[in-house]
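Given as structure tokens, the chain that follows is alone and in the form predicted on its own.
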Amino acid sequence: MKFLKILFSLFSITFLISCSSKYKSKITFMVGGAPNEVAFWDKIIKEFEEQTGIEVEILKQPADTDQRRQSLVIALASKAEDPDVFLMDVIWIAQFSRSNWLEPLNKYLKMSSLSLDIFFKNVVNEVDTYKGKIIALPVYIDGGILYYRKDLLKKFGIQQPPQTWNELINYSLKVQNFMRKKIPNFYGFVWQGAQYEGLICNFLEIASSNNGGVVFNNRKIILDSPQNIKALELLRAFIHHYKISPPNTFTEMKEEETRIYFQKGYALFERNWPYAWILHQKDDSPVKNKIGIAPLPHFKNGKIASTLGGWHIGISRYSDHKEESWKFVEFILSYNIQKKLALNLGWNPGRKDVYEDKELLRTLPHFKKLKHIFNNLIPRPNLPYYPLISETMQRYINASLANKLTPQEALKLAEKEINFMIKRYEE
């Protein structure tokens, strides 16, 4: 009898403890990144928990993008209930969609105050939509932009940044020839040409600005086009003919190498992502208050183009807390949180309206121009096997930059190899 009383008491205590919890349910959120980013997610989650009573457990991922992708693939492929919500690099979405791992969001949007009109239309239509259904939404938008030295352009009587590639070449040569009297390793234009994903982003921008790009038609990739050949010829010419880009562009230049080179004051123009702005404007930066941003140039009869990057949020199809997960998605995409992500992490909001925020523009004045640039974003091929396509393009385009292959040879060989791979994949 005494044993039963003790057992009953223990049961009662356990019951009371469980009932006294301030959280009515729990979801898991998988996210990675730099330590400061993960730390800020902790703050955002506490705010969400206090407002909704829904507990959020962070499943922390490493900073490395490939490792983040792999951890998500393992969880989703095994149909695990966790994570419920996660962030995806823009180039993963096609694979995740094709694998049927993402919960369609249309029914949640119908009952939500969140409208698709607040997002960049081209991003939602070309990346976040699969078979007519919304399967993700943008949290953080990225795109290639042109940084330039305002002080040097003014010194040489140049009134505005270049609008065409020919103007960029002419301005670069003019300033470069003068600056090398003091800085022998000064170059006109630094960009990402090493053999990695950033090279493809640069190539797509140049090709698209010549009305080219990667065309996928009738289950075949078209790369070997006159527009693309001319674009690759231009990239090679920056290094070998005009010599306005460093000779190590195709061996070493990635985002940070490019950013550091420009920030030291060794270049007139820089192609990079918006993240570099805050670093260029740090107190110890030699180029602080000397820079401006503009859309990337284009060919004479071409158009402005900026490769789409960034991170999107989605809900797992296998989540056992979809309603609660949607509330978390709504919260992350709210005006207030998007603004906080911008002010604290420098993230470019997925929402268009935040770019007009007066407080935000006082701190990050370049956001005004970013909104215009982001209206010209171009996605990379929205195909589930895009990583394999990119890897092949990287090898051949980089070989052409190294003068091992002509632009036509490189694109022709890449096209042939990719289409052989696609044929095997589609069978």
Second form
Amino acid sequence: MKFLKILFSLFSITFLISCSSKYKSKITFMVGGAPNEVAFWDKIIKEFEEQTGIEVEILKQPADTDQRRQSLVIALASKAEDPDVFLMDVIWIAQFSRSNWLEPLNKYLKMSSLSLDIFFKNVVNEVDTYKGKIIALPVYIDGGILYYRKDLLKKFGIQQPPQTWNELINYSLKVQNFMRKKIPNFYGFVWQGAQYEGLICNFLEIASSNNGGVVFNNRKIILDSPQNIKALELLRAFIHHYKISPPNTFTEMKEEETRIYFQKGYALFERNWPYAWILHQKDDSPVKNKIGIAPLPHFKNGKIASTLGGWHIGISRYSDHKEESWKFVEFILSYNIQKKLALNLGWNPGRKDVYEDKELLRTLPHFKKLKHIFNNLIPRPNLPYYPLISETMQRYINASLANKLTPQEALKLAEKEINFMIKRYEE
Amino acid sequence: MKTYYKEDLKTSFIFLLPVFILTLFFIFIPVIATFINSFFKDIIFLNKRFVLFQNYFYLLSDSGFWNSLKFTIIFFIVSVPLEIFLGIIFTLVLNYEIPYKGFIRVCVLLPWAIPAAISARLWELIYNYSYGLANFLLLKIRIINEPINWLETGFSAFVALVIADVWKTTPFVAIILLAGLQAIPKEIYYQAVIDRANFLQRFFKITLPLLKPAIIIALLFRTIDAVRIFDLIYVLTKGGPGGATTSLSLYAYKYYITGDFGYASSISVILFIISFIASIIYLRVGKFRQEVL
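For the form predicted in complex with its partner chain instead of the form predicted on its own, what are the coordinates?
Complete assembly follows, chain above in first position.
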């Protein structure tokens, strides 16, 4: 009995404490990421609390993307009232919206000063819209870009970064042959070819730059198209035929491996996300001030393409504080906070207008080019079972890069397996 | 069977209660729930529905499942005997009266003390193509002329995984066998020496038979562990290249991630059944009833 009494008094004390809070209401925000990112969210939230009088509780998640997704799925699948607001990786949105977990934002947008025009149109249309309703908004945009060594191109009399893949190959061979005398493991072009999500981003970019890509039509996907085969052939040729990409491309090369390779000065071109810029430009980086960025090259008759990545903000349908949550969304997407996120974390804003900010361009001049590149973003297949599609594609495309399957075989088999799998989910 | 006093039984039951409760909540209920879930089409973005054996029928036609089943079985057939074999050798060496015995034992046991995910990262650094230790050393002593891509083919990735797993878990086998070895009375060996049995005879006629219960226990633990291997592969190859090193648990994980809980559960049930059958076989072979209990 004594134990129960103690328990009871403990409960009442916590209850009293929570009642005496100076805030009117409280929302919960689920977010994860690197330690510096989470620490920065703490700062932003303090600012929001002071401005609006709404208390925000952060539910901290680990840095790992899969784990972040899991903790959100558990909360939403059990219809929990918390979290009210959260960040989503762009590839989760299809599943979350199909599960009916996301609150449509149209009615809030109508009354808000926030207009849809300030966002990248293709992003909002392709991933943030479900059944004609806006269900999320971009906080942080990512897209594949080409990093190049300005100093080396100049040395060989090359005026501008390559526009087509053929140019990239030619420049690579030229520079590589010369550089190898000093640096034996110098390669022309590093990109992400290991069996993981990044491989799909690389593949979709090169396929789209040849007017290809993954088409979803009538409950089936089409992958085995001549454009895609040609794109995969080229990826393979980078490693095995032209040998401008290192032989471990398809076993080990992920974002960080490529970034480190390029940063050490061992490569002429690098495909990576914009996050690498700040790291390449650090004081202890051997390539500091020797690099530039450009859109990724394309096939002769193709177009510029960059795979869309990044994080979007959404409100839970089960939230018990939707109005306050919307205020928080508005705050995060405000010009000031978007600029702060860019300046402090290097996050590329979801808003277009921030890319023109003079103060921002002074510290991060590459933002000007990013805006142009982001106008050519292509989404990954926007389907709730995308992880399975991606995993299967990763396996076959990687096997083809390893020279175990021809590009045509790989894409044909992947298409067959995916369409077999999809039947389970398309009812 | 020995008879116990009623009071004794009662006290022992109270002492065992916490373990029972923990087992119930963290092992028994999840296992049952997984079994039940495997009869449902339980996909987060669709309505949950009872489908009886449909998930299992689907398994039969799923080539990805068969490939990962094959990999899992080959993995434990290769790695477990290697670990037992090396474990026996380690044990025999550790059992000798050598200088710095304590220190050497600690060194040998160290890999087992490192969390699997961390040791996998370690091996990742060793195998790395461009800055890995393995290539660095082999290049330095001029055994190879250019770096080897260790994780390039399905076979070499498999070998790399086996090496990492054997490195990590042989100490575990060794520690169990060492305990078993020290339980063997020294007198038997003295007797054998007097009878002029040589080293090999002593090993095969005394050590091995008397060590059998310990070996069976080590086999049992290692088999269950090897069948459900996840962390090492997740970190080192993520199932690559080209899906060649996808274990069953990694395959189930893939479906959990997609939100297809019913199907993932049915894969987990298969995994459970494999471990269960293996355990029964070992217990039968070991004739545990007479020798240990």
